[in-house]
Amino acid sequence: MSFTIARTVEDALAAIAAGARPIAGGTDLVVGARHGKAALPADLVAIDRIAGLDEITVGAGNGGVTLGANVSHHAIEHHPVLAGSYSALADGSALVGSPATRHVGTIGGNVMNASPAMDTGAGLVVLGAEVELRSVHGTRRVPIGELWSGPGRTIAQPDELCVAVHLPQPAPNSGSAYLRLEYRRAMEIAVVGAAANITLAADGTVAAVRVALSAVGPTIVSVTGLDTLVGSVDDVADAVAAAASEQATPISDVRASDRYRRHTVGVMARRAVVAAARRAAGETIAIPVNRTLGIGAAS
């Protein structure tokens, strides 16, 4: 087994091109190996010391935000711009694992791990995120919803490294939220989860809505058929709940049945729409929504 410490992106890409697997926080790779899910790769390259990959750049591109791949969940949860304008992502990051996990776990690792139950994925989808992939041959940007091809799988080539996540500037009068159904408050995986991004018209009705679901399909599920859905918040929330339950394709396992997940994801989607609309209207709902509104496991 070889272990290389990369100091630059170019060093990391060279090692990856030679067959090494990148590692930063290691909260998925190392824990998975300890639990016997998969052996550690024969060759590893540490990317946690590469300057710039842990930076949050506000005003990048057309006024959006760029997250370096090594930005931690703790940094996302507590960043004022992300908590205020990209709340669904901050909600999700605040629910990841334990405080220790959130301090070392990275957004790049979370995205590339491709778990359909990840807490950041649905928020990234409704916020219109793109992932920047780089190799020795060049760079490309992929819409986040197109990145995941199945549980634990992405369309990234073996020699590509996720170096950044790009978030566009939010629309005026918009707000977002992510919440999940959970059985306990820490070190939990979502039973189901839902994120919503809402834009309000001048009269307070919904002008646009995007919704994505976690833990109810082989990848994060982007709810379709919402492009023309407008009207009162309650009416839109009801329609979203029905669409979410209909489009979910959950499985039954030791944590929940498919029937239970199909019903409760509609409930979570409705609550996400309402919370996002409240934020869009100017109300402050602290991160994460689950804790502030008393949703999920009791303390």
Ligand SMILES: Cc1cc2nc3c(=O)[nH]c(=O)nc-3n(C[C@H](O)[C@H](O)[C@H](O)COP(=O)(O)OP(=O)(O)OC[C@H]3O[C@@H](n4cnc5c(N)ncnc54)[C@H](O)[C@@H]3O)c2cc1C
The other form holds:
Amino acid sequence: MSFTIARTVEDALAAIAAGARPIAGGTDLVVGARHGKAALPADLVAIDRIAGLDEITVGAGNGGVTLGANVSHHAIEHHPVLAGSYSALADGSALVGSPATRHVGTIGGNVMNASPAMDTGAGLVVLGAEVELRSVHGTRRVPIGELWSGPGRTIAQPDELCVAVHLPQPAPNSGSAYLRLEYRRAMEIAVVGAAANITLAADGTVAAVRVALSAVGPTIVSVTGLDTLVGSVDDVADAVAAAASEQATPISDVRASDRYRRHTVGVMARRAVVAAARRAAGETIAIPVNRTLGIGAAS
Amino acid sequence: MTISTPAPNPARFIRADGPDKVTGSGRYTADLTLTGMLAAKFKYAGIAHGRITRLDTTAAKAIPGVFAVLTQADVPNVRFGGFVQDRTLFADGVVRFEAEIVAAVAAVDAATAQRAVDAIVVEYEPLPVVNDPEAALTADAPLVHTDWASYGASGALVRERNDASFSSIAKGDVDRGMAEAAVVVRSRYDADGCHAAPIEPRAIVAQWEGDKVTIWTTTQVPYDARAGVCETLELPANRVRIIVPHLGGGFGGKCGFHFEAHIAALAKAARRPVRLLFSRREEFLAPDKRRESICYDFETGVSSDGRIVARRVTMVLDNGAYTADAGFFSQLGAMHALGPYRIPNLLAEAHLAYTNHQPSGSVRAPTAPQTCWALESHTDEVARAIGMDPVAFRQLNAVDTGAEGPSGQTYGEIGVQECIERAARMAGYGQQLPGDEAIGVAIGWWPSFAVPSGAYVKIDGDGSAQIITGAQECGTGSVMTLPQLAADELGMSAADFQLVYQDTSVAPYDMGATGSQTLFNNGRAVIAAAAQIAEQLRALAADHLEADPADIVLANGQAFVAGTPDRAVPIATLAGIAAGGELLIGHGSGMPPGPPPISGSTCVGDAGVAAWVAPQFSCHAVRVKLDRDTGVARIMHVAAAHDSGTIINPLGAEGQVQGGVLMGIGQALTEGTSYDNEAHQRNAGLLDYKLQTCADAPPMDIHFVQINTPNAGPHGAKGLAEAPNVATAAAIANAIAQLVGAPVRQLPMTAERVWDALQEVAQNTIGGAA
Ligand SMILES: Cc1cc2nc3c(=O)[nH]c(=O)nc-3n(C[C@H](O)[C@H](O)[C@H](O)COP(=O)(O)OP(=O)(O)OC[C@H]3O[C@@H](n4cnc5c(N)ncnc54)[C@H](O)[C@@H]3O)c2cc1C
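Please give the other form, namely the form predicted in complex with the named molecule, since only the form predicted alone has been shown so far.
Let us now look at the entire complex, which starts with that chain.
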């Protein structure tokens, strides 16, 4: 049993190579252990004090944004560039838990925890994010959609640390949004969720659409078959809703039946398309879109 | 009959224990540590129904660091229960619900205790699981208690097999009434059980000194807890001391006698202090207090002019595996199913069915919120069936001053009609609303409980005062109101009084933080105790000022001669004089008012809750917005009007209503226990049992209808802790029913259930059109 505090990425990589598990905010790892989901790993390395790992770099790469793995949900929610140009991500971060959870919980922890109900995943998929994984042996970049291999599982090797999430520059005339179905307005977990990224043509019709879904399958579901989908926002929203309900493979549990999840994920996808299209058209809809439009009003 | 005067000093004051609690300086039971203290853990059944064929604690006892392992064989063979003696401390050969305690361990630390628990070997012969209260009452249902007939029980209870308490209220001729009605409406409703869910999980510390035991515990009812320890461990009351540090909420869940005796027995066997700390999961599964599920069949007949002429209702309440304090729930539930209405012909029948579920018990206004939800949903159906506005229908049929209620009680002055009018007005009832919004209205009622209670008051030589009371504070703030009452009586200020409370060896008896009774009864006791001191002070002042004691007035911290305020002496000076002679000590109890008469009704299984002292009334009007695509309902505004008599502290009273309403919203929309086929709770935790959060709290308008209540508590106060929890879910249901086009017949009205109801309406509409 050991607990070490890493000051640098190199410290952390060495500890992980020796078999320790990284712990960032601990809001999944520790809470999960208390709930009996999985025992706390015997060896832990705290990565939350690594200098620079909580930075948001605007203009990285080809004009995109890079988030250090330790960037908190609170920081994402309140960052003007993320809220303005990567709204689906900010919408998701702003919904996480409570103010306390959002200050402590990190983007790295959220994506590496790989819950199918996670609130940043669908947004990251439609925004085309990549994660940067690093080990003592080197660094690689993985498209976010390829990271998750099942509930709570990733393709990362045990000795790999997620050091950053890279977001490409958004297309001109595009906008994005993430919505989730929730039974209460704080401390909630997505019953189902959907993110959309919309690019509008000059005439206001949809030129391109990407949609991803949360809590309706073993991992975040990227809706397929939308590559050739164009048309009015309404028509696209209808087609997306139908595709989302069809491609979802939800389970029944105490929170909802599979029938209800299949139906409501279509509703969420439709609303995500409409909200994203409004943002693409230049309208400001405050983060998170769930609260601004009201779950009942965003039709 | 006494008509009381209004409170002399209605004051908005912040409760005295508030700063301690919000700054973290207050100490709770779990904060206690005693030298040599051990940790306790329970071995639970894990299955809902089974006969123990093997129970072996040898391996557990052999683990180093384990000091005691107890089973039923190690404690007195006592069967206990306030209504039915159907329970033992540990399983007595048969386990009847999943969290029945089979054994208890005390060990050096919690991890060792848990290892010992895991090392206890128990084997079972499975018995058929009784998972459905209605099915439990059929002739061929397996018995939860095969020996039910031999159990001791309160003589008032009518019991038969799995029916632990049958109760009926009948008046007039219900068959004839139905036959003569212009319209008869029948409805079925099902309410799931739910939980009190206080923020503080249970904690108990027990320590023996010689043959005396002190138990620090998270109870709402210290004297009841003491009685349970004395009964099960066969001890006299004066050898058991119960102390309650700050209590982190209760909502009824911490009423009754729970695990104090287990921990006292462990401490005795281990010869060390022992502490029990519950996890959140245990808090959900193990206590014999959760809100009972109930199913209802209603039938109401109305005349063509909209008057209720007959009502018939049958209801089945889930008792769970043991009766706990639910013995009176069948009669209380029947009263709520009849409601505060004028009904000439009626029959209500209620059954309390044993099942293999967690036992039910008093959670804030037991039986009331779910029964009000069912009755008031049904009432809207009736109003609609005869084309009447639901508010007008209630105004026509609800009881009023001088009217006779369903059990044949004729009411003195009551404020139900004013509550309806006020709530409707505050909600803007009748206004034009968007198509996805509607306002639902419901009325509720709740008794005051008149019971014995005691308190001492003393003033020391420096003029500072103490109230030493048996009353218990569970978060309502009612104990915090007592200084105001003593201050009014003695012409002092509330800040002059410190409270000493929650210790059974220090103060006289009180029933505890239960039944909204603290202010009603302990207020009476404190006033009586203060009055004794007031008399002493008047005599001292008369001596000092050379006046007649009858002319002495106590006000503003002084005693003065009526009419000549400058002939005065500070009360502190009088206290100094008394300190050298006869001390200023008052003790009080006062006679509780007796039950009002009822006539013309027949009550079978009469538990004494058909006649209500100082009944409280309320009307809630709630504006709801419905997302028809998902079934998610949002509460936009709540208007709550309450007749709880005189309000002593408006700030505290408003807090009670806000909390009750928010709890009601949870019961309406998200809080319900779900059982699997083997009678295991599926959502025993805060992740899947969804309480409302501050972010969900809607704006509220609150009004108190204050009238001269006969036979009420101090200054005309009734109670207020439970009443605000009664009508909210019902009002929400009536708004949702308007938006859906049909009632949602299950509680909680989860988004998915609302969506299912919407689908059904859509299908019927299509079907009807085809
Ligand atoms: C009350 C509460 C409410 C919540 N509500 C939500 C919600 O609404 N939506 C939501 O999506 N989540 C929610 N969560 C889950 C959690 O807060 C988030 O997933 C959060 O982002 C996790 O981040 P963390 O830093 O706390 O992760 P940790 O718990 O520290 O780590 C989670 C996992 O990721 C691994 N890990 C962490 N960082 C790295 C890294 N850099 N590289 C490799 N592996 C890493 C850990 O080893 C662990 O397996 C909630 C949690 C709580 C306690």
